[in-house]
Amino acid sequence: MVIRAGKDGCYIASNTEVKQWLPAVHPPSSKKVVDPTGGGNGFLGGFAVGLVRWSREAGHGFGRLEEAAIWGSVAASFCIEQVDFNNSSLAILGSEILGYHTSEYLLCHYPRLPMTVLFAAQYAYVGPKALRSMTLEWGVEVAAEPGGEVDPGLLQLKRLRPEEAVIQAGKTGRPNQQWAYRRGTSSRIVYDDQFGDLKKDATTASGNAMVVGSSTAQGPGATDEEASKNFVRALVGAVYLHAGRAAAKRFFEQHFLSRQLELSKLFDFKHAPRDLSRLCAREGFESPVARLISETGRLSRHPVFVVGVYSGNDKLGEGAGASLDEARIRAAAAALKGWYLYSPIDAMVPSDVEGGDKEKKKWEPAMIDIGEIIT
């Protein structure tokens, strides 16, 4: 049994160990604490790691409540020693986690997707909308507003005020901006984010900045989405740490790869026959030739043309539509999105590789594409 009593520490109790009481870290009168919100919470999150590790020393059982009741006690007292209690650090390392394995499988899987494609892959499966949606499939409930204590489960964080709306304004990394030139493919690798959009403070119309994640009534306040974007970030992040690189990698495969994401519908492409033929001069194939393949109706009000796209006696892509331009466009399109979601047959990444685990597999060098078609 143990009983939390605040600033008094606290008391515990079982039939095997002697019942006492544990004083708090940091006496009442102390100047190091500056703000109570979150020791509770704190103090169950240090005694549950400290539960653990002692039974799996032991070997059998649960470890000793003593030991687990200080470690709880001095989770806590790290708390209470600063204000805007929050998960921003581990979420700047989950970030990259998250960053690193969604970049790595789609790289290695799809090694000729287009960066355009490549970063919606991203957003899709890491971006801030996919993870909102995250939180709410693990049942993971919000606040309103973050007190002196706060449920173990909840997500807390001061609500942004309707009055004040979002704007992205502030620095973005690139030069110039002032004169908002055209942001290329080029640009977008070296100048934004993984998402390739750009990096902008988030304020509010008053001008104040935007606090994410806080627990604290500091600042205006946070969006639901950057606050549950933040959280499953966090979420990573502090896995990675307690409990290695592995099962990192196994909960991203768990939770994020086994989103079904059709990247098929991803593609965009405003000149899919020009795209095609310089494709096939790149490669040096022969120049496509678009084919009837069957037609029916052609005289009545709803005709239906298959066209086929051919490089020599080779058939590239099929397209079906209303009329021949419109089947000839959908059948090079077919043709480039072959191309370009192309999979290697058991495709590794180097994740898979990595740690001297012995049974691990022997590395073998990925699948480098020269890049895609520029036109």
The other form holds:
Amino acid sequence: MVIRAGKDGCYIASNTEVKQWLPAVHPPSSKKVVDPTGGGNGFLGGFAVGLVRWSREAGHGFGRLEEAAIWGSVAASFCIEQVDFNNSSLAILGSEILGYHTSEYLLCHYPRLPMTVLFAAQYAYVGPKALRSMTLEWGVEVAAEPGGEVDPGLLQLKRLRPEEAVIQAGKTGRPNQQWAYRRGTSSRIVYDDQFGDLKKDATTASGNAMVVGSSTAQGPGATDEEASKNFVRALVGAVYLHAGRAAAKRFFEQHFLSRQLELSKLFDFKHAPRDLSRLCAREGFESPVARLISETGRLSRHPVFVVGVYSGNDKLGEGAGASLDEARIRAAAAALKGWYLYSPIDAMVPSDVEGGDKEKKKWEPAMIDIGEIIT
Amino acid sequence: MNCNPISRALPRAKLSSSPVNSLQASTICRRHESSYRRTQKRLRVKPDPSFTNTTTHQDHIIFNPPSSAPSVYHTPLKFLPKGDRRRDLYTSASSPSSSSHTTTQQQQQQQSTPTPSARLPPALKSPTEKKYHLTESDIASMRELRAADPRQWTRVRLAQRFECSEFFVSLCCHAPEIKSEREQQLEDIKRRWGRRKTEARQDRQRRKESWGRDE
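To complete the pair, please output the form predicted together with its partner chain; the form predicted on its own was given just before.
Time for the whole complex; same chain goes first.
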């Protein structure tokens, strides 16, 4: 049994041997103590490592519990000496790993997806809202107030309600930021983040939600969504660092890729018949013709028309609607989705062949598509 | 529900040659029969041939799914890239005789092109041939007329005069000076609409946006 007592140190007791107090590393009035938040978590981390790494032959003369408590106290002392002892660097690492695995999956399995749909799918898999809902599913809650003695299973942050969150106009990494230029898709690929949204400057306080160590003295605080996002990313980063690349990929596949996403619902065509005829012209197919497959109730209050779009003798797509125009446009939209949602069988991702084990899998080049339809 | 074509019941109107009207005439349903025997006869539905043409007497599986909207995740044959293995599956599925024995070159050629004699459903709009008959001088004269008197020479009149589409006229020339005037007229008309008409129009606009999403 271990009882953490903040500035009084800790008390360890076991039924076999030891019952004693260990003092804290820093005395109560020490000037080195800056921010007590994170001390408890740091103690537990050090304690766990001490328990695992203890061996009788190592020769310190302490029992397992004592040695672990010493490790924990020293780890906690480092935590409370600094304000920046937090998970933000782990969060950056984790976000890069998540973004990499998601994008390689989408690009290899759906090579023809348009860029805007790709951004939307990336956001659906590993965006802030997805990470927030995962945090709720895992049952990780937010502490009422951050502090030294908060239970380590809770997220600690100075909470902001979403309506209070200030959007800081920091540097976005774009040139000519002072002119409100239109953010086209090409510029979003080059300058913006993995979801096509503007990058927030890393040094502005509002963009930085510290999971551990966000005290009232620091900036304005963060929303629950920001904190959950950073927590999940830091978790992935920690898995990568401590368990390896393969474990991180398995974690991603089991928790993120297993979530269902209806890609066909992410499309929105403004001029579906026009786009389809441009596609057929580009690919050298015969120009599309809408044909009435079947209908019912034409003169009634609720007719149903089923229209198919044919290129020559081949049906490209089918749609049903309450008017001929609606059915034709839905058929064209379905045909375009049939083009964009092509998925090769036995698609491989680059991380499948990582690790240098050449006998295991041979890299099959992924299909690279010519690109979206441009009108 | 059985639908008998009632050619005798309909008045002898002028039958137009458009394929849509013939489809309409053939699907008008009779909703009532005068005797129980006739009703029973109409309601007696024969099973699909796939369920009756069983030559084997062993246990077998019949695959006959009900009709449903096709999935967009199943790429049509024409959209598959050249190297995809599913092309062979499509062609072998379309000709059932090929599965049992090796095919000759001629049969393979037949398989790669679908039968052109298969009847396709009627087209909604018969495709019109595009005419590229307008020259530079025609377009210049179109622009002059539009600039001279935009209220007299509207897009509709110009399209009729030069025998092209109104869309093409809008590509060639525009009249910004009467644009605001026309918009103002439209605004006046729309202001006179009541609540129901305005809401109906807005609903229609929202519905049209959902067509592109095909949801």
